[in-house]
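The chain that follows stands alone, in the form predicted alone, written as structure tokens.
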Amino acid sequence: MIPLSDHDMLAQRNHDEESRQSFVNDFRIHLASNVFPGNFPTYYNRVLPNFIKEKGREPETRHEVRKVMTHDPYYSFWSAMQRNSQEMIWDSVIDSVERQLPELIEKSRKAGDKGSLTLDPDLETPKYHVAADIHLQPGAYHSDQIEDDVAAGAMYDWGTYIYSMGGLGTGNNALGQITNGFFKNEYPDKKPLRILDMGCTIGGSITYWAQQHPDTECYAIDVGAPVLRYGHARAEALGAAVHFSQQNAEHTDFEDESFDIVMSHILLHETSRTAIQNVFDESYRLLKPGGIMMHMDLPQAHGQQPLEGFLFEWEIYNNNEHFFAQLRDMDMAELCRKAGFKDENIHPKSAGSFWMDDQTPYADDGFEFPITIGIK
């Protein structure tokens, strides 16, 4: 297992911790690489001909693929397979982060001034972030437990890591590679001089965007607490400067016509119908005349064969991502022209993981994100 970066902020694991979260990550990766595989043969030679001998056709949605498919056995040891690995991640790093956490609490309250952190306890937490444990994490990531908790933020670091198998690079910054080496790529001309990212956990996307740009005012928000406080001080001991504050993307405190860029990632599969076009209004109102939205989220539906589309869903049913369900069929184009962006300035586009350094694993596997882009 190649090792996070080192910080201050890091939960530093024991030998018997680090054999531990070694062996979770290589469960997973022997599940993902030589267990999972096995649900195409399963599928074609079993499942397949058993529906076409039924219906007289083949499966013409995900949907019916799922009811067929959740009872065949195999499918049903992978599944329960891959849930478990998932409640091993958080059970293999809890350890390490309640040890030190007084430790990482006040280093937190020492963090340094490059940047910011403001905080609202009156903020409320929207139900669909409340209503279910995102990934299965003990809490999520706007629970305190005690006073300047930073918990969940030190869980994210390390669980995030093994959950990707080591996929959001040594930094935990994939995602804000992807973006900034998409940014580059179709805007070269462009320097922005304030940017925001909604949604931003622990904020390994937009430390990575103040480390590349660091003349640029790099502003980050999240409705919860105990991130953010990890985050702030996550980014000072990193060296970057990024204003983190505790705010709902839905509605926030900045002004209008405010950002050259207004961004996330994977944020809003994690959102609802309701606060989706929210997002994207909020997004349209931050931006300067000619500035530029970027959500980049997971593939939805469209083009998908039944069976990738129903194996792509695991996570919906399993892992704690209900409204993932409903944006994959959305039509992102639309909740821009709702915000008020006109047609020819709205972009789909799709980045892949080829935008990654070096130095993050996986990084030539070909993954597509799909990136809503918006031009005010």
Given for the second form:
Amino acid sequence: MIPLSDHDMLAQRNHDEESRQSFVNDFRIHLASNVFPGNFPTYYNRVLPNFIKEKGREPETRHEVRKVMTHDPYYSFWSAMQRNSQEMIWDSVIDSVERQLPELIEKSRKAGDKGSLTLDPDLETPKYHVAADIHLQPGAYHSDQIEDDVAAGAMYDWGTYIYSMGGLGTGNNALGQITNGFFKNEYPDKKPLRILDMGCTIGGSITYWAQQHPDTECYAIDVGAPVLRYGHARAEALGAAVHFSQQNAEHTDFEDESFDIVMSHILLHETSRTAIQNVFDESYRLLKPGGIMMHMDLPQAHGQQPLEGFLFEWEIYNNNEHFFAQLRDMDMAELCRKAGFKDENIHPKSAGSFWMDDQTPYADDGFEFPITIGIK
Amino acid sequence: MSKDDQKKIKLPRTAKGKKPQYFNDPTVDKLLSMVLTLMGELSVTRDRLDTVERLVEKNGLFKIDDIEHYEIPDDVNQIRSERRSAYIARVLKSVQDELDALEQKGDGKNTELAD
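Give me the form predicted in complex with its partner chain now, not the form predicted alone.
Full complex below, order starting with the chain above.
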């Protein structure tokens, strides 16, 4: 595995920790390339004929496919291994973080002041965030295990990189590269003065924006204190000025019409039916007239075949991505309309790895996300 | 317990949230986790041995600390990655076997011998 680019906050791995992470990386690549594709012949040669024999027709929805595929021995075995591989990611990063935690906390306390960090110990962590540990990261993104904890951020940095099998790029910033590339292409004449990234975790995306737009004031919010402490120290270590604050994207303390861009990177599917509308409402409130909302998230169900739709939803049931089940069928344009955006200013677009400046080894396989645009 | 031990931080190791059961007998779920962990640990051991072998060849003699500071050259990284892929495929052969059988035409009987 090609390691992440080093920075001062990155947990250093000893020999066996590096090897364990490389194993998980290679195991997941094997599952994705060699075992997962077997779900297609399994379905067409075994599950589908049985379904037709019993019902006299093909499954009409992904939910019907789920009912039969989850009992298939090949699918079950792949699914169980995939789940294990996700748990093994965290197991492979936790030792190095636990060992170095005192030093990492000390470094974060001494982080620079190009940007800033504002925490709110009274902020209530939303229910959708505490119900289950998102992506199976033990302790999730918001739990402090010790005073001034940064462990969740340090684990997230390595863990998401291994999860993506390198797809997030060695700077762990692919999503920021994609929105930045998308923005430059769609709006070449716009020069944003003040931008906000919602649900930033360790700020991989906004830090990239800050590096690319040194004259732009960059703000980032998240509900999790340990990821923000880490994110701030990480951004400072990379020489980027980002203002991090602990806030819920549903209701922030920023002034009306104070941002040129309000965006998020795969945040929406971690929220809830009520929260997602609040996030769109808040985005509208914060935008200056002419400002641009860009929420990039995972693909929705429409246009997908029943089998494809079913396979796409594995993470919902096996990786604690519960709200994604509902987001799959939601009308994003309607969320925009309710927030106040006019029909002619709502644009469903897509953005993908082809916008990345830094073409990583796996970027050429390509991945693409829908991005919901609203212009105020 | 020494003072240092008391100060040691223990991070949580189990994610909150209902864990799915994949097999009819939950023991199989546990056994699979154990097998996969064994796969990983054997791979780690093989990597460590690889480092030792390369250092022995390079230095003739080495200190244990050398292992911790061994920097993996790109070509070695590539060799290790390919070896790991082959190793994973070997341990998971039972999965591939099922798939291969599914894709094979016929009933699996050797007609030349079955007279």
